[in-house]
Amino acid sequence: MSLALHSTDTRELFDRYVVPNYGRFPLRLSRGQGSRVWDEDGNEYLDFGAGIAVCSIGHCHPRVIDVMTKQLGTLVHTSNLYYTRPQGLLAKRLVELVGEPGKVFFCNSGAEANEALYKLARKFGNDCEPPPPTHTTGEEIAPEQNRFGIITFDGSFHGRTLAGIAATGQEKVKRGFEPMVEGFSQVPFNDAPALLAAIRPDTAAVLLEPIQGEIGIRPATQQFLKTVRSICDDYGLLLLFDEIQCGLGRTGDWCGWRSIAPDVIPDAVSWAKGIAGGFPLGAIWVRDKSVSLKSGGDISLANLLGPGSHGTTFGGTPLVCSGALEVLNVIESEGLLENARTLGDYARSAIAQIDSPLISEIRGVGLMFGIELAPDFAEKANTGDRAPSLWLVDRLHEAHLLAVPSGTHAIRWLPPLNVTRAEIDEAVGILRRVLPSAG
């Protein structure tokens, strides 16, 4: 059986075994190098996709080879019902990496960590007191009252998960799975008059993307997001910010949303993705504030998830977190915040000298970039069938470049984070010779 299975074709094996839940591109991937990868018949690809911004530092950083190797040789893994310095030193550092006082837990993913942010709005709404009126609210909330709907927006995603896709503000992840999970509702994004309008007795956060990255890198607005943080102070709900995509290094700060709103603290972020460079790692930061429990006395927010309401088996591994903690040596010792910043500016100025009529716009924060096509592509192109979007993203992938669909017209660019200046013109002039045989 062995022999046969090694003879097989890598696309045959997941034809005959594979789950077929996922629209795959024809490519088999065998190896990777930094900005890099190869497919199993030795083609090169300049790799901006990063594993959808999971491959923060690239593929197969040595530092994190040598960290990883010498704890794969020491300690794997205990369960979390002991203590492992790894996994308390990763929490301190992105404790300090957020510069407020907090906690952390630890899960695998982001839809993980998302599902940690629900259960703590209902923790929080069921156990602790609502807040009085406010000259805004206008409606006083009964103590008996739980509150658990949580407000989150159009175009967001937060998971594949129940909850998760409840949560998202997108149609085409929730059908089929109907009912959805109560509690969720979307409102239009960077609409503060809209957000205000769906505040009910029973709310008790708001859950935004400071950058929405699925739907093809929409930024929220500087305005938005002080406004979101006051709505919430007036009506005593957590604002929670889902950072998977965006956040640790992305835009140019450890913190995505202070690269849009520096003085906006949340109360709690989800984490995953970029944060261990490749290994499944999800957590979430927990703000240290007083809450009032209806039961009596106040407790820190960050302590509301006590013994026995939340776990994971394989979140915070010694193993996962010697990574993740290298991941972050790694982004400040080489300075990868200032080149996101530097690189995704120039990167967007060189994108759009291109000045094609098939690009209609240009988005993003560091170096997380969206490239909108215009209405017309299909018909300019004649992409058949295809979606703008799919039809590009083959183009870019036969002349060995990778890059991620987003909906039907747009695509993402998400490098890691120590691209080069060599890489981002390579990209842009192989979108540049893609582009004409489009027009």
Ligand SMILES: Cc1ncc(COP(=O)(O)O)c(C=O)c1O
The other form holds:
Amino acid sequence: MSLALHSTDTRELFDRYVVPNYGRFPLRLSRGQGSRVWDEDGNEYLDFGAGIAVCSIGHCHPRVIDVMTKQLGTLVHTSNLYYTRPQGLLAKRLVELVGEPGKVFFCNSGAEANEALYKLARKFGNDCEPPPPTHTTGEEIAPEQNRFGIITFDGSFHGRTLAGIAATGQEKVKRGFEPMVEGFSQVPFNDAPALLAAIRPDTAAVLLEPIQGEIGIRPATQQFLKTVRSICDDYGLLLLFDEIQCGLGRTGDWCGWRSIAPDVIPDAVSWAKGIAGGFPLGAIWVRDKSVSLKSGGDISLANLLGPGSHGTTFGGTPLVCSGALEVLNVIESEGLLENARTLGDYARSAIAQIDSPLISEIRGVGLMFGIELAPDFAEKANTGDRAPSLWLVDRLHEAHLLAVPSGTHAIRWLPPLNVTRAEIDEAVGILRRVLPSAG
Ligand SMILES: Cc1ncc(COP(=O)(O)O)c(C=O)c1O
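Could you give the coordinates for the form predicted together with the ligand, as opposed to the form predicted on its own above?
Below: every chain and molecule of the assembly, starting with the one above.
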């Protein structure tokens, strides 16, 4: 049995034994180094997907290998029944990166980090005083009624848990899993009047991605972020940022929203993806701000999730936290925020110079690129049954460049933050070659 399994092709193993919930590309990857990966046949690819914005300092960075190998031989896991130094140090580092007093909770993934935000919002709505009457929606909220609503935005993506798909502003992720978890509603992105109109007496929070990642990279406007902050202040709502894809360096700033609206301070932020350079880790930062309890007295929002209110066995192990600390150290000591800013701008203008009628827009901030394909891409490029984004990613793979589709008409480049100018030139050259000449 084991011999037979050993000789089975990797794809066949998946076909027989792995739940088919992903539409995978036909690549069997086996090794990575820096911005490159290799398949089982030894073919090399330039990796501009980086595991969907996860391998933030490329594959197998020697400093991370060193630190994690040492930690692997020291202490891997203890559960959260005990104190472990790497978790405490990483929490301190993350609070310092935000630059505002607060506290951090660790979990294992983006969806799980957002779950912590939803629970924070519900706890806030349950336990804390509604806003003062001058800032209500005009409708009364009965004293025994709790606020639990979370407003999110069309086009958003917040993960695949039941609450995550209810929060997500895309019908395709909800389909087949109805009924949705109660309390989530969506309004158009970058539309403050629509947000205002959606606030109800039972609304507790607003959750948004400062740069929407899953519909072709769409940044919020500066004005929108500022207005949402003041709406949340006026109505006593929590402002929650999902920085799972855009946070911790990808935009050229530790906090993605600061690349857009530097002065806005959210009440809580979720992270995952690039935080530990490829190891599963999620986290939320919660602001140290005073909120009034219905039961009397004040409490810091950062202490609202008290003992027993939330948890996870694996969140923040010594192993993953030591790796994440070193990833953040590498980003800082190798000047990768600056690299993300300069090479991001460089790449956007290089892609613009391709000047193809098949590309309708290039969006993004730092090393987060959305390349929007022309509405008539399918006809011009003759993509057949394949969605234009998938068709183009197939062609890029054939030319040895990994990229990520984003909806049907956009592709994403999310290269490691230590990508080089030469690698950007190489990727742009491949894109230029692969785009069929049309128009
Ligand atoms: C903005 C955003 N939020 C949440 C998630 C969910 O993260 P995970 O897949 O780690 O659960 C993702 C994943 O793509 C994301 O991009």
